[in-house]
Amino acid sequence: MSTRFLFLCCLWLNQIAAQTNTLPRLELKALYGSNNLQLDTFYKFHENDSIKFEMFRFYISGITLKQNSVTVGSDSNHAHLLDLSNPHSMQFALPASKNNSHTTKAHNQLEFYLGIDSLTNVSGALEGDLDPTKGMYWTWQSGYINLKLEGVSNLCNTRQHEFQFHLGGYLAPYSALQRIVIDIPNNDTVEINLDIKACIEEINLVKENLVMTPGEAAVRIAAIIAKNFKCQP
(Lines of atoms letter the chains of each structure in order from A and count residues from 1; the text may use other names and numbers.)
(Lines give C-alpha, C1' and ligand atoms only; values in the text may rest on other atoms or scores of the structure.)
Protein backbone atom coordinates (compact mmCIF):
# COMPACT_ATOMS: atom_id res chain seq x y z
CA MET A 1 0.00 0.00 0.00
CA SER A 2 1.52 3.31 -1.09
CA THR A 3 2.28 6.14 1.26
CA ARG A 4 0.17 8.45 -0.90
CA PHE A 5 -2.84 6.13 -0.61
CA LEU A 6 -2.50 6.00 3.19
CA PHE A 7 -2.24 9.78 3.31
CA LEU A 8 -5.45 10.19 1.29
CA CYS A 9 -7.27 7.69 3.50
CA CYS A 10 -6.24 9.56 6.63
CA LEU A 11 -7.30 12.86 5.10
CA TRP A 12 -10.69 11.42 4.20
CA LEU A 13 -11.21 9.99 7.70
CA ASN A 14 -10.28 13.33 9.27
CA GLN A 15 -12.83 15.08 7.09
CA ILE A 16 -15.52 12.61 8.12
CA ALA A 17 -14.62 13.07 11.78
CA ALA A 18 -14.76 16.84 11.43
CA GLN A 19 -18.22 16.59 9.88
CA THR A 20 -19.64 14.37 12.63
CA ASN A 21 -18.27 16.69 15.30
CA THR A 22 -19.67 19.87 13.79
CA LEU A 23 -22.30 21.49 15.99
CA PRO A 24 -25.26 23.51 14.72
CA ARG A 25 -25.06 27.13 13.74
CA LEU A 26 -26.60 29.51 16.28
CA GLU A 27 -28.49 32.63 15.26
CA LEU A 28 -29.52 34.94 18.12
CA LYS A 29 -32.06 37.65 17.44
CA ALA A 30 -33.08 40.53 19.67
CA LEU A 31 -36.75 41.40 19.22
CA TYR A 32 -39.10 44.15 20.29
CA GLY A 33 -42.34 42.23 20.40
CA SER A 34 -42.61 40.49 17.05
CA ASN A 35 -40.16 42.79 15.24
CA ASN A 36 -36.39 42.71 15.01
CA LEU A 37 -34.94 45.20 17.48
CA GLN A 38 -33.11 48.08 15.85
CA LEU A 39 -30.78 50.31 17.84
CA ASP A 40 -31.42 54.08 17.89
CA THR A 41 -35.05 53.58 16.86
CA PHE A 42 -38.01 54.74 18.93
CA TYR A 43 -40.68 52.18 19.81
CA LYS A 44 -44.05 52.65 21.45
CA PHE A 45 -43.83 51.74 25.13
CA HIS A 46 -47.02 51.73 27.19
CA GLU A 47 -49.76 54.13 26.06
CA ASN A 48 -48.08 57.52 26.27
CA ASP A 49 -44.38 56.73 26.12
CA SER A 50 -41.70 55.71 23.67
CA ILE A 51 -38.43 53.93 24.22
CA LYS A 52 -35.14 53.78 22.35
CA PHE A 53 -32.28 51.32 22.80
CA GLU A 54 -28.79 52.59 22.14
CA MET A 55 -26.64 49.64 23.22
CA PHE A 56 -27.21 45.94 23.71
CA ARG A 57 -24.22 43.66 24.33
CA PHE A 58 -23.97 40.43 26.27
CA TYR A 59 -21.88 37.31 26.84
CA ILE A 60 -23.00 33.74 26.41
CA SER A 61 -20.68 30.97 27.57
CA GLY A 62 -20.45 27.26 28.31
CA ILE A 63 -22.58 26.22 25.34
CA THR A 64 -23.46 22.53 25.27
CA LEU A 65 -25.77 20.50 23.08
CA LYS A 66 -27.90 17.82 24.70
CA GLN A 67 -30.09 14.90 23.74
CA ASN A 68 -32.61 14.14 26.51
CA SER A 69 -30.39 15.93 29.08
CA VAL A 70 -27.27 13.98 28.01
CA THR A 71 -24.44 16.11 26.60
CA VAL A 72 -23.67 15.22 22.98
CA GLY A 73 -21.57 18.23 22.00
CA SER A 74 -19.78 21.22 23.47
CA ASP A 75 -18.44 24.48 22.12
CA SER A 76 -14.65 24.84 22.08
CA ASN A 77 -14.96 28.63 22.45
CA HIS A 78 -15.47 29.39 26.10
CA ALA A 79 -17.40 32.61 25.59
CA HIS A 80 -18.98 34.69 22.83
CA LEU A 81 -19.59 38.44 22.97
CA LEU A 82 -22.76 39.36 21.09
CA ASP A 83 -23.30 42.97 20.09
CA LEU A 84 -26.46 44.11 18.36
CA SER A 85 -24.49 46.87 16.61
CA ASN A 86 -22.43 44.13 14.94
CA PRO A 87 -24.82 41.71 13.17
CA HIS A 88 -21.99 39.26 12.43
CA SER A 89 -21.49 38.69 16.15
CA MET A 90 -25.10 37.54 16.58
CA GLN A 91 -24.64 34.34 14.58
CA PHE A 92 -21.87 31.79 14.51
CA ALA A 93 -21.08 28.13 13.95
CA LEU A 94 -20.15 26.20 17.06
CA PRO A 95 -16.77 24.47 16.67
CA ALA A 96 -16.78 21.11 18.43
CA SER A 97 -14.58 20.56 21.45
CA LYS A 98 -11.58 18.31 20.94
CA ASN A 99 -12.75 16.35 23.97
CA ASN A 100 -16.11 15.63 22.39
CA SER A 101 -16.23 12.00 21.29
CA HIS A 102 -19.93 12.06 20.40
CA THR A 103 -21.61 12.80 17.10
CA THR A 104 -24.08 15.66 17.21
CA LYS A 105 -26.63 14.67 14.61
CA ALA A 106 -29.34 14.13 17.25
CA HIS A 107 -30.04 16.89 19.72
CA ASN A 108 -33.10 18.40 21.38
CA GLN A 109 -31.72 20.79 24.02
CA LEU A 110 -29.34 23.72 24.13
CA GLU A 111 -27.70 24.78 27.38
CA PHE A 112 -25.67 27.94 27.88
CA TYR A 113 -24.98 30.66 30.41
CA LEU A 114 -25.81 34.33 30.19
CA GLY A 115 -22.58 35.80 31.48
CA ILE A 116 -19.13 34.69 32.58
CA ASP A 117 -18.44 32.11 35.30
CA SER A 118 -16.48 32.82 38.49
CA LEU A 119 -13.39 30.84 37.45
CA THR A 120 -12.96 32.92 34.31
CA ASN A 121 -13.53 36.10 36.29
CA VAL A 122 -10.52 35.38 38.50
CA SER A 123 -8.25 34.17 35.69
CA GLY A 124 -6.72 37.56 34.93
CA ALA A 125 -6.59 39.37 31.60
CA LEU A 126 -7.80 37.16 28.74
CA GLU A 127 -7.90 37.45 24.95
CA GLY A 128 -10.45 37.34 22.16
CA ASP A 129 -14.00 38.20 23.15
CA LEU A 130 -12.85 38.26 26.78
CA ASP A 131 -10.24 40.93 26.19
CA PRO A 132 -10.90 43.79 28.67
CA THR A 133 -10.49 46.29 25.81
CA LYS A 134 -13.89 45.08 24.52
CA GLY A 135 -15.44 47.33 27.15
CA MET A 136 -17.11 44.53 29.11
CA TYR A 137 -14.85 44.42 32.14
CA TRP A 138 -15.05 46.40 35.37
CA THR A 139 -12.02 45.62 37.55
CA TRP A 140 -10.39 42.50 38.93
CA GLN A 141 -12.61 42.90 42.01
CA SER A 142 -15.92 43.07 40.15
CA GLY A 143 -14.94 41.10 37.04
CA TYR A 144 -16.79 40.98 33.74
CA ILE A 145 -19.96 42.82 32.80
CA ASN A 146 -22.27 40.06 31.61
CA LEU A 147 -24.68 42.36 29.80
CA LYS A 148 -25.09 46.01 28.85
CA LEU A 149 -28.47 47.46 27.94
CA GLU A 150 -28.72 51.22 27.49
CA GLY A 151 -31.32 53.55 26.09
CA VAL A 152 -33.78 56.38 26.60
CA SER A 153 -37.32 56.48 28.01
CA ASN A 154 -39.42 59.39 29.26
CA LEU A 155 -40.24 57.25 32.29
CA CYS A 156 -36.69 57.72 33.55
CA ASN A 157 -36.15 60.73 35.80
CA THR A 158 -32.49 60.92 34.83
CA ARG A 159 -30.27 63.14 32.72
CA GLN A 160 -31.74 63.07 29.21
CA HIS A 161 -34.10 60.30 30.40
CA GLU A 162 -31.39 57.66 30.06
CA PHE A 163 -31.43 54.16 31.49
CA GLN A 164 -28.33 52.02 31.91
CA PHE A 165 -28.17 48.40 32.98
CA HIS A 166 -24.66 46.98 33.35
CA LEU A 167 -25.26 43.56 34.85
CA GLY A 168 -22.57 41.40 36.36
CA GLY A 169 -21.04 40.10 39.55
CA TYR A 170 -19.60 36.67 40.31
CA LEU A 171 -19.30 36.59 44.10
CA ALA A 172 -22.00 35.14 46.37
CA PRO A 173 -24.65 36.13 47.17
CA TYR A 174 -24.79 38.34 44.08
CA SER A 175 -23.65 36.10 41.25
CA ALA A 176 -25.52 37.33 38.16
CA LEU A 177 -24.59 34.30 36.00
CA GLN A 178 -27.75 32.70 34.58
CA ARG A 179 -28.07 29.11 33.35
CA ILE A 180 -30.42 28.69 30.40
CA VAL A 181 -31.76 25.41 28.98
CA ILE A 182 -33.94 25.54 25.87
CA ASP A 183 -35.65 22.79 23.89
CA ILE A 184 -34.53 23.04 20.27
CA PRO A 185 -35.27 21.26 16.98
CA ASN A 186 -32.76 18.82 15.52
CA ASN A 187 -31.66 21.31 12.85
CA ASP A 188 -28.34 22.43 11.44
CA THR A 189 -29.28 26.03 12.30
CA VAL A 190 -30.92 26.97 15.59
CA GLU A 191 -32.57 30.39 16.00
CA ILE A 192 -32.80 31.79 19.52
CA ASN A 193 -34.90 34.90 20.10
CA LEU A 194 -34.85 37.36 23.00
CA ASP A 195 -37.81 39.71 23.32
CA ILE A 196 -36.42 42.88 24.91
CA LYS A 197 -39.91 44.36 25.16
CA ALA A 198 -41.00 41.51 27.43
CA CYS A 199 -37.89 42.05 29.55
CA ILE A 200 -38.23 45.81 29.92
CA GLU A 201 -41.94 45.54 30.78
CA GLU A 202 -40.95 43.65 33.96
CA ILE A 203 -38.65 46.48 35.04
CA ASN A 204 -40.10 49.59 36.65
CA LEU A 205 -38.13 52.25 34.79
CA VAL A 206 -39.59 54.98 36.97
CA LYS A 207 -37.91 53.56 40.06
CA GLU A 208 -35.11 51.46 38.56
CA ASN A 209 -33.17 52.85 35.64
CA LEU A 210 -29.52 52.79 36.71
CA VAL A 211 -27.85 49.51 37.69
CA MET A 212 -24.09 49.73 37.29
CA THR A 213 -22.61 47.48 39.99
CA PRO A 214 -23.04 43.90 41.25
CA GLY A 215 -25.91 43.47 43.66
CA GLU A 216 -29.47 42.25 44.17
CA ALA A 217 -30.87 44.38 41.35
CA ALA A 218 -28.32 43.09 38.85
CA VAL A 219 -29.15 39.47 39.72
CA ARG A 220 -32.91 40.06 39.50
CA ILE A 221 -32.77 41.83 36.13
CA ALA A 222 -30.37 39.23 34.72
CA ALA A 223 -32.90 36.54 35.68
CA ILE A 224 -35.67 38.44 33.90
CA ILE A 225 -33.63 38.60 30.72
CA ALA A 226 -32.54 34.95 30.94
CA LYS A 227 -36.09 33.61 31.09
CA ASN A 228 -37.02 35.44 27.88
CA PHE A 229 -34.63 33.52 25.63
CA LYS A 230 -36.85 31.37 23.41
CA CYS A 231 -36.22 29.02 20.51
CA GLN A 232 -37.83 29.88 17.20
CA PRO A 233 -39.50 26.63 16.03
Partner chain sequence: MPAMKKIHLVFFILVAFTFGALLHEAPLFIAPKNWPKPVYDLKKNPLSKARINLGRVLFYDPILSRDSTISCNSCHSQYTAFAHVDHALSHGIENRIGTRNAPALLNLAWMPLFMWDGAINHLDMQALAPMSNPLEMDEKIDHVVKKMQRTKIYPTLFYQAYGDSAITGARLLKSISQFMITLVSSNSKYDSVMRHQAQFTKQELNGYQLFKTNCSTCHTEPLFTNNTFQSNGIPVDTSLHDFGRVSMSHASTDSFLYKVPTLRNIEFSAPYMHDGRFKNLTVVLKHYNEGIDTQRVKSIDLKKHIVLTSNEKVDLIAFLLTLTDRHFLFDTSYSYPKKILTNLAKD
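Form predicted in complex with the partner chain, following the form predicted on its own:
Partners and other molecules omitted; one chain follows.
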Protein backbone atom coordinates (compact mmCIF):
# COMPACT_ATOMS: atom_id res chain seq x y z
CA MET A 1 0.00 0.00 0.00
CA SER A 2 1.31 3.37 -0.81
CA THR A 3 2.51 5.74 1.82
CA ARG A 4 0.47 8.33 0.11
CA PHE A 5 -2.70 6.51 0.99
CA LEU A 6 -1.67 6.27 4.62
CA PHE A 7 -0.83 9.92 4.60
CA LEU A 8 -4.27 10.78 3.30
CA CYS A 9 -5.86 8.61 5.92
CA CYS A 10 -3.96 10.43 8.60
CA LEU A 11 -5.04 13.75 7.28
CA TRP A 12 -8.61 12.62 7.24
CA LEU A 13 -8.43 11.26 10.79
CA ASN A 14 -6.85 14.45 11.90
CA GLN A 15 -9.67 16.39 10.48
CA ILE A 16 -12.24 14.28 12.29
CA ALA A 17 -10.40 14.76 15.54
CA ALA A 18 -10.37 18.49 15.02
CA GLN A 19 -14.03 18.58 14.17
CA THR A 20 -15.33 16.49 16.99
CA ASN A 21 -13.49 17.18 20.10
CA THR A 22 -10.56 19.24 20.99
CA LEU A 23 -10.08 22.74 22.14
CA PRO A 24 -6.51 23.95 22.56
CA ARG A 25 -4.22 22.36 25.14
CA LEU A 26 -3.89 24.16 28.37
CA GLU A 27 -0.52 24.31 30.12
CA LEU A 28 -0.35 25.77 33.56
CA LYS A 29 2.99 26.71 35.02
CA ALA A 30 3.62 27.69 38.61
CA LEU A 31 6.53 30.12 38.86
CA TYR A 32 8.61 31.55 41.63
CA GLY A 33 9.51 34.91 40.15
CA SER A 34 10.94 34.05 36.77
CA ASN A 35 11.80 30.40 37.53
CA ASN A 36 9.62 27.33 37.51
CA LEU A 37 8.43 26.69 41.03
CA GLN A 38 9.88 23.50 42.49
CA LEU A 39 8.36 21.90 45.53
CA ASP A 40 10.57 21.20 48.56
CA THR A 41 13.13 23.82 47.53
CA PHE A 42 14.09 26.79 49.66
CA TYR A 43 13.82 30.16 47.94
CA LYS A 44 14.98 33.53 49.05
CA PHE A 45 12.07 35.61 50.19
CA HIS A 46 12.14 39.35 50.83
CA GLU A 47 15.62 40.44 51.94
CA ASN A 48 16.65 37.92 54.56
CA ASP A 49 13.90 35.38 54.72
CA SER A 50 13.36 32.05 53.08
CA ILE A 51 10.40 30.06 51.93
CA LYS A 52 9.73 26.51 50.78
CA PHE A 53 6.58 25.07 49.27
CA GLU A 54 5.53 21.51 50.04
CA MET A 55 2.13 21.26 48.45
CA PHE A 56 0.30 23.15 45.78
CA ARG A 57 -2.95 21.76 44.47
CA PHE A 58 -6.01 23.50 43.11
CA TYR A 59 -9.15 23.03 41.11
CA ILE A 60 -10.02 24.85 37.96
CA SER A 61 -13.46 24.42 36.49
CA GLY A 62 -15.88 25.75 33.91
CA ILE A 63 -13.26 26.38 31.24
CA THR A 64 -14.65 28.22 28.24
CA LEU A 65 -13.04 29.67 25.19
CA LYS A 66 -14.29 32.92 23.75
CA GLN A 67 -13.89 35.10 20.75
CA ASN A 68 -14.67 38.71 21.57
CA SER A 69 -16.71 37.59 24.59
CA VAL A 70 -18.77 35.11 22.59
CA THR A 71 -18.34 31.50 23.70
CA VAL A 72 -16.82 29.37 20.97
CA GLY A 73 -16.09 26.25 23.00
CA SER A 74 -16.42 24.82 26.44
CA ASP A 75 -14.64 22.03 28.26
CA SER A 76 -16.76 18.95 28.83
CA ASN A 77 -14.82 18.05 31.94
CA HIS A 78 -16.44 19.82 34.77
CA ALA A 79 -13.35 20.28 36.89
CA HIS A 80 -9.64 19.55 36.83
CA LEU A 81 -7.47 18.98 39.86
CA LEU A 82 -4.00 20.38 39.26
CA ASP A 83 -1.19 19.20 41.48
CA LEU A 84 2.30 20.61 41.20
CA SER A 85 3.75 17.29 42.37
CA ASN A 86 2.22 15.61 39.32
CA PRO A 87 3.34 17.39 36.12
CA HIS A 88 0.75 15.50 34.03
CA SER A 89 -2.03 17.19 35.92
CA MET A 90 -0.73 20.65 35.02
CA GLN A 91 -1.40 20.33 31.30
CA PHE A 92 -4.19 18.74 29.38
CA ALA A 93 -6.23 18.90 26.22
CA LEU A 94 -9.62 20.44 26.65
CA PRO A 95 -12.28 18.13 25.32
CA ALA A 96 -15.09 20.20 23.90
CA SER A 97 -18.54 19.60 25.25
CA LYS A 98 -21.01 18.00 22.87
CA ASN A 99 -23.25 20.96 22.43
CA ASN A 100 -20.70 23.14 20.71
CA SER A 101 -19.80 22.03 17.24
CA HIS A 102 -17.65 24.94 16.16
CA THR A 103 -14.69 24.15 18.34
CA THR A 104 -12.06 25.00 15.82
CA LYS A 105 -13.15 28.60 15.64
CA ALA A 106 -10.74 31.35 16.42
CA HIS A 107 -10.50 32.44 20.02
CA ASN A 108 -8.95 35.30 21.92
CA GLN A 109 -10.13 34.82 25.47
CA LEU A 110 -10.01 32.10 28.10
CA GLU A 111 -12.40 32.04 31.00
CA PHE A 112 -12.25 29.65 33.94
CA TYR A 113 -12.93 29.42 37.64
CA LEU A 114 -10.43 28.86 40.39
CA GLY A 115 -12.36 26.42 42.55
CA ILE A 116 -15.64 24.57 42.53
CA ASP A 117 -19.01 26.23 42.06
CA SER A 118 -21.74 26.12 44.69
CA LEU A 119 -24.05 23.79 42.78
CA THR A 120 -21.32 21.16 42.57
CA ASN A 121 -20.61 21.73 46.24
CA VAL A 122 -24.09 20.59 47.19
CA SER A 123 -24.35 17.71 44.73
CA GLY A 124 -23.19 14.88 46.97
CA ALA A 125 -20.42 12.41 46.18
CA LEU A 126 -18.82 12.83 42.74
CA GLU A 127 -16.29 10.78 40.80
CA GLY A 128 -12.96 11.47 39.15
CA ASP A 129 -11.03 14.57 40.17
CA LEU A 130 -13.93 15.48 42.44
CA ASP A 131 -13.80 12.22 44.40
CA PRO A 132 -13.37 12.92 48.12
CA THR A 133 -10.40 10.53 48.22
CA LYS A 134 -8.41 13.24 46.43
CA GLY A 135 -8.04 15.04 49.75
CA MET A 136 -9.67 18.21 48.51
CA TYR A 137 -12.89 17.93 50.48
CA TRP A 138 -13.51 19.21 53.98
CA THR A 139 -14.93 16.54 56.21
CA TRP A 140 -16.22 18.30 59.32
CA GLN A 141 -18.18 20.76 57.21
CA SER A 142 -19.24 19.99 53.66
CA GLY A 143 -17.44 21.67 50.83
CA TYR A 144 -14.55 21.41 48.41
CA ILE A 145 -11.19 22.88 49.22
CA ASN A 146 -10.53 24.95 46.10
CA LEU A 147 -6.82 25.32 46.71
CA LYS A 148 -4.15 24.00 49.06
CA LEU A 149 -0.85 25.79 49.40
CA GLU A 150 1.44 24.54 52.16
CA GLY A 151 5.04 25.11 53.08
CA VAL A 152 7.57 26.45 55.51
CA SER A 153 8.99 29.92 56.14
CA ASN A 154 10.99 31.37 59.01
CA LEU A 155 8.42 34.17 59.04
CA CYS A 156 5.77 31.85 60.44
CA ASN A 157 5.67 31.60 64.17
CA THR A 158 3.94 28.24 64.01
CA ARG A 159 4.82 24.62 64.69
CA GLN A 160 7.93 23.96 62.56
CA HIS A 161 7.32 27.32 60.87
CA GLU A 162 4.62 25.81 58.69
CA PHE A 163 2.06 27.75 56.74
CA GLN A 164 -1.10 26.16 55.40
CA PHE A 165 -3.67 27.76 53.19
CA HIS A 166 -6.73 25.64 52.52
CA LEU A 167 -8.99 27.97 50.61
CA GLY A 168 -12.61 27.24 49.94
CA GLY A 169 -16.15 27.93 51.00
CA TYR A 170 -19.19 28.24 48.76
CA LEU A 171 -21.76 29.89 51.02
CA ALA A 172 -22.46 33.61 50.94
CA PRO A 173 -20.97 35.89 52.09
CA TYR A 174 -17.73 33.90 51.94
CA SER A 175 -17.75 32.24 48.54
CA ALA A 176 -14.11 31.72 47.62
CA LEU A 177 -14.76 30.83 43.98
CA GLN A 178 -12.87 33.14 41.61
CA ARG A 179 -13.70 33.87 37.98
CA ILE A 180 -10.70 34.45 35.79
CA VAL A 181 -10.74 35.91 32.29
CA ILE A 182 -7.50 36.16 30.35
CA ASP A 183 -6.76 37.37 26.83
CA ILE A 184 -4.97 34.64 24.91
CA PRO A 185 -3.43 34.29 21.46
CA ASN A 186 -5.16 32.11 18.89
CA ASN A 187 -2.81 29.14 19.40
CA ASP A 188 -3.26 25.42 19.78
CA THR A 189 -1.54 25.49 23.13
CA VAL A 190 -2.37 28.09 25.71
CA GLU A 191 0.25 28.70 28.36
CA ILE A 192 -0.90 30.18 31.62
CA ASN A 193 1.55 31.19 34.33
CA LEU A 194 0.98 31.73 37.99
CA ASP A 195 3.71 33.49 39.94
CA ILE A 196 3.44 32.19 43.48
CA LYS A 197 6.08 34.65 44.66
CA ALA A 198 3.90 37.55 43.60
CA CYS A 199 0.97 35.97 45.43
CA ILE A 200 2.75 35.25 48.66
CA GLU A 201 4.31 38.73 48.75
CA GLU A 202 0.82 40.11 49.14
CA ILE A 203 0.18 37.97 52.19
CA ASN A 204 1.66 38.92 55.54
CA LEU A 205 3.04 35.53 56.55
CA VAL A 206 3.92 36.77 60.02
CA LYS A 207 0.31 37.44 60.80
CA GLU A 208 -1.49 35.13 58.46
CA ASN A 209 -0.19 31.61 58.04
CA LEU A 210 -3.00 29.20 58.81
CA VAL A 211 -6.22 29.62 56.88
CA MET A 212 -8.14 26.39 57.02
CA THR A 213 -11.78 27.39 57.07
CA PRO A 214 -14.14 29.33 54.83
CA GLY A 215 -14.24 33.01 55.72
CA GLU A 216 -13.01 36.48 54.89
CA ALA A 217 -9.32 35.48 54.74
CA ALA A 218 -9.97 32.58 52.39
CA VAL A 219 -11.88 34.80 49.98
CA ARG A 220 -9.24 37.55 50.07
CA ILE A 221 -6.30 35.19 49.49
CA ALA A 222 -8.14 33.35 46.72
CA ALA A 223 -8.65 36.68 44.98
CA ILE A 224 -4.93 37.47 45.27
CA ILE A 225 -4.04 34.17 43.65
CA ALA A 226 -6.70 34.53 40.96
CA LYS A 227 -5.36 37.85 39.73
CA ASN A 228 -1.90 36.41 39.27
CA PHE A 229 -2.90 33.95 36.55
CA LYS A 230 -1.37 35.43 33.41
CA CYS A 231 -1.04 34.36 29.86
CA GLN A 232 2.43 33.70 28.52
CA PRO A 233 2.33 35.32 25.09
